[in-house]
Structure formats: C-alpha cells, structure tokens
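Form predicted on its own, single chain, as structure tokens, below.
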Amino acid sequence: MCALQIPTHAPRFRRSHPLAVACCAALLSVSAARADGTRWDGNAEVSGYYDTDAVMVITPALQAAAKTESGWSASGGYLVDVVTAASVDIVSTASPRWTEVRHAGQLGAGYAFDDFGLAVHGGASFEPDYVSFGLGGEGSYNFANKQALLTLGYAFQHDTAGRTGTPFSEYALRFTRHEVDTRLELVLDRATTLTAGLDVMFEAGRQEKPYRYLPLFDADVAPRVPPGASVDLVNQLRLPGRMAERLPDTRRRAAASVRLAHRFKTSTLQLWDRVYFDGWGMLANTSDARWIVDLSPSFSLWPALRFHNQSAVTFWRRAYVGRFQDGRVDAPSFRTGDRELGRLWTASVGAGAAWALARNMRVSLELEGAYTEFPNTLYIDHRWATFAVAGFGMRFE
C-alpha cells in the first residue's frame, strides 16, 4: 500500500515489542532454511536523519520474507525510531530537549494462483503517547499475456494520540483513515515498464498535535510579523497566552502517480512523478529521477534527484489574529503551527551504491541531502537535512 503521509510522532524508550523477537529469529534463521521450492529473503538496515532544526532520527530495521513455488508468501518487519529533538518549535514553547523511541512492526501473507493474487497485511506502532493499528489487503490480476498487472488495495488505520504521563482514558485524540489505491503496470517492451497509480484517502478525527500551541497577534500587528521571525521577536509582538492547534475533523486526499523504468545495456533509468491534492486546499507535485549504472556484475552506482513543491492549506496563516477579552479568547476556528502544511519546496540530491558480496548476499549504502524553503512561516525560513541508510540483504532458495 502506498501511504500519502508518514507519521513522525516520537516515542520514548520501552521494552522491545514481541514482534521484534519474531523478526530477528526469522532473519537469523534464513541461512539455515533449506525447504524445497521456498525462497527466503532477509534484510537489515540502519538509517539516520539530521537537519538544521536540531532534529535527529536513528532507525534500525529488520525484514524477513518467504515465498513458495506453490504461490504462498509471508513477510514480517520491525523497526525502532530513536528521535532526539530540540527544534525551534520546542524552544518557542520553553520546552526542554527530548529523546524518545517508537516501536513499529508489520506482518503480511499472500497467495498467487494462475493470473490472480491476494494479500493481507497488518501493522502496529507504539509510543507512550501515541498508538496506531492498521489492517489492509489487496488483489492483483495479470492479463494481456502477462504484459499488464492490475492491483487494487484497501487499508484501514486507527490512531490514538495522548499526552505522556496521562492515561488515554483521561485524554485522547482519536483518528481513523481509509485508503483505496489502484495500480496498473504495463510492460511496454522487453526493456521498458510503465506504472500508473491512484490513491484516495479519507481521514476523520482529531489530527492536531496535543503539544502544539500557537502565538496570537493583534490585527494591526500580524501583517508586520516577518517570515522567519525569531522566537524573541515573536514573544515581543504576540499577545499574552497561547492557543492550542485546531485542525478540521475530516480530510479527503488523492494522489495520481506515474513511473517509467527503462533498462539500457548496462544501466537502468527510473523516472517518477506524483500530483497530490486534498480537501484542505493543498496542491503538491513531486518529481524523482534515478539512474542506476552497473559498473561491474557485482557493483552498481546511482545518482538521484528529487523536487517537491506544494501550496499551503486554505487556513494557513503566518501570524494568526486573535483577541483576549473578559477571560475569553477569540481566534480562528482552524489554526496550525505545522510548517509542513504551509507553502514550501524541497530539492534533494543523493547517490547510492550496491555490492553483491556473493550470489546470495548484498550490501548497499545511500546518502541524500535536501534543502527546504519555507517562504511564509515563523521562526525559520529554510532547513538543510541529510539522510543516510546502510543495508545488508541475504537470499536463500
């Protein structure tokens, strides 16, 4: 399933989830698997992210999968997000730097027969102040002499957000998501494939962040608050007190994408583009290009480029106008301090390499740098970020 948004809630450390043990055991037992007609795959990777807004994320992950000649398949995965943050948004609310951990796991199974395939999957994510569960499935059909593959999928997700140290029974923001996606992959010739996709999502519930509070300004002051205004300047200009974030209770999203891949004699070119829009008024486009060059039978190298551009949601304001009077607060019904809902663009440049150490072993390394411009937000007007991932994979048949 292709998710349109990836949650980035940051949890604190807790004991390993039981699924971690299962996935580790599956990965470690790959080398001992010798079942006739069964292919076993195991992957381990560690990724890291850091940006100039003082956010750092380290993510180790494990995946294991098995597929039989009779058509059955199964997979499992587990990851841990270790997040450390002291961003300007935290500083602006006088909150201390924090480090938290998120545990997430997934399981899946499928069966393919003749030209049809069916698959189901489920996952869960646990944090002290955030819990998420999801289930889904998809069906696929091969036709036109296996030159075309049509896939239709559905996924459901239920999230509960709270505050650390407060039971969900006392405070909880609940949120559900329904997603339908369809893909059509066409084999244009022996070296070229074209894939078109459409994702539609409906979300309902409370999506605001429990810890996010916004400054309010007098009507005559708000227009004079400049983009990228510092914490000190905002504190000088804002009204006393702060307002909690408030977002609409429903959101409809849709995204259409197309991917073209062509195999040359010693290289592969991949081009991808996605157009996105939603009921909050956001429009976005993402383009990605990757050229994988085989320098030898066991070594490949690729450069990658990506550009993302989006508009702001309709209720976005750099400085929200409000009024405190007689113990009451007059403020816009919908308000947010999430700059990812504002106007922005991001340019990314990266490179990667993969080595086949043996017939059944592979290691890879990828590094990416990104620059994001925020032309209409408080506190910062740009951000630099780096992302790196190192992986190791094994296959036995």
Second form
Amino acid sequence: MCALQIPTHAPRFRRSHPLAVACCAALLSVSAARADGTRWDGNAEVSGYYDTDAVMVITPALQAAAKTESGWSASGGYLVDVVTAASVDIVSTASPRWTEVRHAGQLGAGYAFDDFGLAVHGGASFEPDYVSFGLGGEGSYNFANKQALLTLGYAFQHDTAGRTGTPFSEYALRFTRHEVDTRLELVLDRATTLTAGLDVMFEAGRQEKPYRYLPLFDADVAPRVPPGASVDLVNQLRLPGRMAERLPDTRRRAAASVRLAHRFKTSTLQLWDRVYFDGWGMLANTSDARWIVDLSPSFSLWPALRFHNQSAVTFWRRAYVGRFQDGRVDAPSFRTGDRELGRLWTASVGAGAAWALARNMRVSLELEGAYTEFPNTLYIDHRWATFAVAGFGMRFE
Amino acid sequence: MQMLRAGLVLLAAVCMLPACTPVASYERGRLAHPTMDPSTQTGPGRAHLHAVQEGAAGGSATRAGGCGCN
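Switch from the form predicted on its own, shown above, to the form predicted in complex with the partner chain and output its structure.
Once more the chain from above appears, this time first in line as the rest of the complex follows.
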C-alpha cells in the first residue's frame, strides 16, 4: 500500500499476478461494450520518481472507462509499482537495498437516471508483505437545474501487513478504514465550477511498519541529538538495541477541500486547496494550482505548483527517550520514525504539455521537481525529488 | 473547532448556490471542456505519490465532477 514508506527488508519480484489478468479482462470487456451511443476512454501512463534518499519508483498504469447513453458506466484500472530503495532508513539498520513490486487494480460501475446517479467501486493492492482490499459506493443528485451536484460516498478498506517470507497466518498487522465523503459541485457561471468537499475517515488497527525499529536515547543525551543527525552520530549516541515502532490503534481524520476551475477563452485555471486534521494532532494544508494554456487547437502547455505544509503528530519526537531497567526497556507508549508523521513542508514546481495527435488521441508529458524539508527528524533534514509522467489517451464515441 | 471550520467551508459553498448565474445546457460548452474535468488533474501515479509522501489524506481533487453538461 505505502510503497514509498521504506521498510528495511529485501523482498523479491513476482513474475505475474492474477490481479493483472482480472483487470485486463475487465478492461477488455469495457472495450467490448463499445457500441452505438457508448463513449469509451482509454488511458495509459508511465510515471517515474527518484529522490536524493535513494528511492526510485517506476509505475506503469492503465485505465479504461465506458459510458452509455442509457446511463450505464463502467471503469477499470491497473497499475504496477516497482520500488527500489536504499534509503537512509535502510542504511541505518544495516539492511541491503531492496526492490519490491506492488500490483493494484480497481473496478467500478455506475448508473445515472434523471438527476440521480449511483456508483460502486472496488479495488485491491498486493505486495509480498502487504495486501489491501477496498469497496465503496456513492450516490449523486443533480439539482437547481443542474447548477449543483451533491455527492455522498462511503468506502471501506481492509489492509494486512506482514513480513516477507512469513505467512499472514503467523504474523499480520490488520487495519481497517471507513470513509465518508461529501462533495458539492456548483456551476457558478458559463465557465466556472466550484467544488467543496468534506471527507471523514475512521481508522482502526495496527498501522506501524513491521520493519521499522527506532533508536532510543538516554534522557540526558536526547536533547543533544541534532536534526538531521547522521547514521554514525546516532549510532554513537543511542542506547544499545532498538525499539519497534508503535502507533495508536485508532485514528480519526478529516479533510475539507475546495476546487475552483475556470475556463478562459484559450486556457483553463485549476485551483485546489485542502485543510486536514486528525486525532493524532496533525494539521496540514495543501494547495495545488495549474494553468493549462492552449497554444494551438492541438497543443497545450501548463505550469503547475503544489505546496504542502503539516505539523507533527503529538507523540512525534526526534529522539525518543528510553531506559533499560531490570532487563526490560521503558519507552514511550507511542513512537514513530515515519517522517510523514513529523513536521514537514514540500514545494513542487512542474510543467506539462499535451498534444492531440488526432481528434480522439492525445499524448502528454509532465515533469516535476519537489523539495521537502524535515525540520525535526533524524538522518536527513531535506529531500529533493523528481517526478515525470508520460501519458497516452484515446476516446471513441 | 476544526470540525466546525471544515463545516463552515462546506456551508459557505452551499450558501453560494443562490449566487450562481443560471446556465442553460447550450451555454455549457466551456464547462464541458476536457480540462475542466477534475479527473485530468491527477493521474494514478501522482495520486499515490501524494498519498505516501504527505501525512494528510482525503479531499482528493479528482473526485466528484460533472458540470451537468449531459
């Protein structure tokens, strides 16, 4: 599920996956559904990610969707994440570089009648040591002469995390998520839409990573461990042994978002902002903007910006204090080494281009660079990353 | 307090409904432009990257959609 959160292990490639076969079959049936009055969309993309913490991800993905005039719709998607990592978290526990493959697929179906719409969707994700299943549905209602669209959805997710080579029957951390989301999309005028959303999530179960072990420090030493302290320095200062990560068993999360889209004569402005908070004490804000400019009827370019800023969870400590007493370790009840639970901000700058090869065929390329600062973490205090996506899309009607 | 703030954002959007300019079906050409579709803003690779690297979740820009054009 969380391919970029780096467990320190070395799983191996899988040669194939039934999920790929199932999703390909679904995509073929979607394409077979092409008939008079049916609109069919197909998209393929390959994305690549690399950062200065020695993490590399290649993700090919396929998506297809069909929509009939009678109101039925179907969609399917399949992707593979190939992650190679030798990050500082791996180095700090003297583990070797590893490569892991994740298969993920999703299917959906819907029906729209009059001003109402109903949809269901399901998905699954498989890694050698992580399995995730999800199901959901949503209903929508168009009102005010189709000036407004209200959507209410629910999704359930069940994850199982284990250790590579150990059956889930012997070792597994299980986790569930219930999510309710609401969207209200308004047509403000002939060229502008505004969408406001509120998502509420309730998570229960074990979310810590089975491979993540943390250094502990004596109470006198901990304040002297600086942000970004190197692996060597941490090893000099820490107490003997390491402690497994431990997170609270429940988490309530909520996100409110607003999206504004405006179509000018030859360009489109997309603005999006999200405010997030959760029961672990994290507050976050994310802003995203892109301005797609049509340089010609078949060619468009866009700049893109994204900024994310978050506080740390309440139990975050750069250096956790521990004490060995009578053969046992006394450490904080909750402890984590997950940088994404700590204070951080990320600024991304990118650009993209899309070219219509024919009336129903389109290729696109996006490049993005991101800088993340971690003001209060061990091992690293910043990260540079690059991300690129090449896409190909077709539409038939 | 935070829940209240989030609710106010949604409420503000609802309150803007009366301020919307009525737009007839034949006037929705710009709204139907492919770039207005939220799903074009984030592909699966990028969505997964954000999900992993940002501690926040939810509020996806790609959800919902539809300008009442059909």
